[in-house]
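As a starting point, one isolated chain is supplied in structure tokens, in the form predicted alone.
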Amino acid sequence: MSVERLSPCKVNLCLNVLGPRPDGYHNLETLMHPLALSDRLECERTGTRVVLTCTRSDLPVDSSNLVVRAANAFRDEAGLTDGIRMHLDKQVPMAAGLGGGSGNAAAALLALNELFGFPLSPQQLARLAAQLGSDVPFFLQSKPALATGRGEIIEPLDWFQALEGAWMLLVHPGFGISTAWAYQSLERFPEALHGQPGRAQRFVESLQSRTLDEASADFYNSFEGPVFEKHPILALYKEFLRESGANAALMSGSGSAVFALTTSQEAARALRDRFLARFGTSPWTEMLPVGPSCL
């Protein structure tokens, strides 16, 4: 018997860092939105060890991989000694600010819980997810969510009125950005390091009651300062997308993916054509519908 599960990624519509914590993490508030772009994870019971294979040869498959760590944490929590073989079909760009690795870890927890007959409660899965990484708890559910704390406290939200019928153009430059480096670099940007609380909640209210154009000024990411300074091509991407018809554009997470939102598929396609004409085909691009029907 095997269990197969899709592992979606996400973008941050708002990411507001509030300051460092005594434990070495940072308090933040962020509005995360799931995307239809997914990896695929297959799990089966076999042997006595945890074994991971992947379609990407440059992705480590040892204990440094969150999927392997999730499987070992699941076995320990459930008191299991069975071996697990997992195969990851990787489609989401890595180190892109899209939460691909965190989504893979959550998919592993959910798939293994199903594979072994649901030995763990939702509360146990949530606790394991928070221990694995700040973004992992978000992927245990499938709706937009407001995340606080270091990102592990999740408040699922209804789908946003402002994004009804919207389409996204997702752009990846071909290189990744270290989240640890991005946080360290915030020290040179004190206003971004110490954001004003409440920004993400106000944005939620805006997306629930206004149009995309009316809410466009509220898209915000604390990491754009240090990341755009080091990688100005990403600032050029964002500026070009906004000037070429996007209703909103932002970098996701700590980078390096940049996304643009439009009100229709036709507008997203035209925007993609203009982007490719300007920057060529080296950047990876993907068009995605936004909303519950696409997941």
Ligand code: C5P
The other form holds:
Amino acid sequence: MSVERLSPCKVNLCLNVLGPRPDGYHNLETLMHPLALSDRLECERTGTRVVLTCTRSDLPVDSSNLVVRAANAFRDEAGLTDGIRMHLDKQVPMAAGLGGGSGNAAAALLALNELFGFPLSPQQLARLAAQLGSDVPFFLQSKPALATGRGEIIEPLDWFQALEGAWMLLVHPGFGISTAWAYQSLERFPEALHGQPGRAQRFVESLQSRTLDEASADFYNSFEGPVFEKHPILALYKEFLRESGANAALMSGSGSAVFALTTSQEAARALRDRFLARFGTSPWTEMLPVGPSCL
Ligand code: C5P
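Switch from the form predicted alone, shown above, to the form predicted in complex with this ligand and output its structure.
After this comes the whole thing, all chains and molecules, with the earlier chain placed first.
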């Protein structure tokens, strides 16, 4: 028997870092939105060990991989010694601020729980997810959510009125960014390191009651300062997208992906054509619908 699961990615529509914590992490408030762009994970009970294979040869498949760590944590928590073979079909760019690895870990927990007859409760899964990484708990559910704490406290939200019928153009420069580096770099950007609490909640209310254009000035990401300083091409992408018809544009997570929102598929297509004409075909691009029907 095997279980297969899609592993969607996310963007952060707002990411407000609030300050460092004694445990080395940072408190933050972020509005995370799931996207239809997904990896695919297949899990099977076989053998005696945990084995992972992947379509991307540059992704380690040893115990440094979050999927392997999730499977080991699942076996320990459920008191199982059965072997597990997993195969990951990778579509989401890596180290892109799209939560690909975190989503894969959550997909592994959910798939394995199904494969073994649901031995773990939702609470146990949430605890394991938070131990695996700050972004992993978000991916145990599939709606937009406000995340607080170090990102592991999740409040699921309804789909936003301002994004009804909207389309997203995602662009990626072909290089990744280390999240740990991005957090360290905030030390040189004191205002971004100590964001004003309440910004993400106000942005949620704005997306619930206003149009995309009215909410567009409130898209915010604390990491744009340090990341754009080191990688000015990403600032150019964002500026170009804004000037070329996007209703909003922002870097996602700690980068390197940048997203643009438009109010129609045609507008997203026209924006992609302009982007490719300006930056050539080496950046990766993807067009996606946004909203309840996207997953
Ligand atoms: O939780 P996760 O393992 O994904 O975090 C990766 C790194 O990002 C951490 O080791 C830490 O340096 C940084 N981080 C942080 N504050 C957060 C989330 C992550 O400082 N809220």
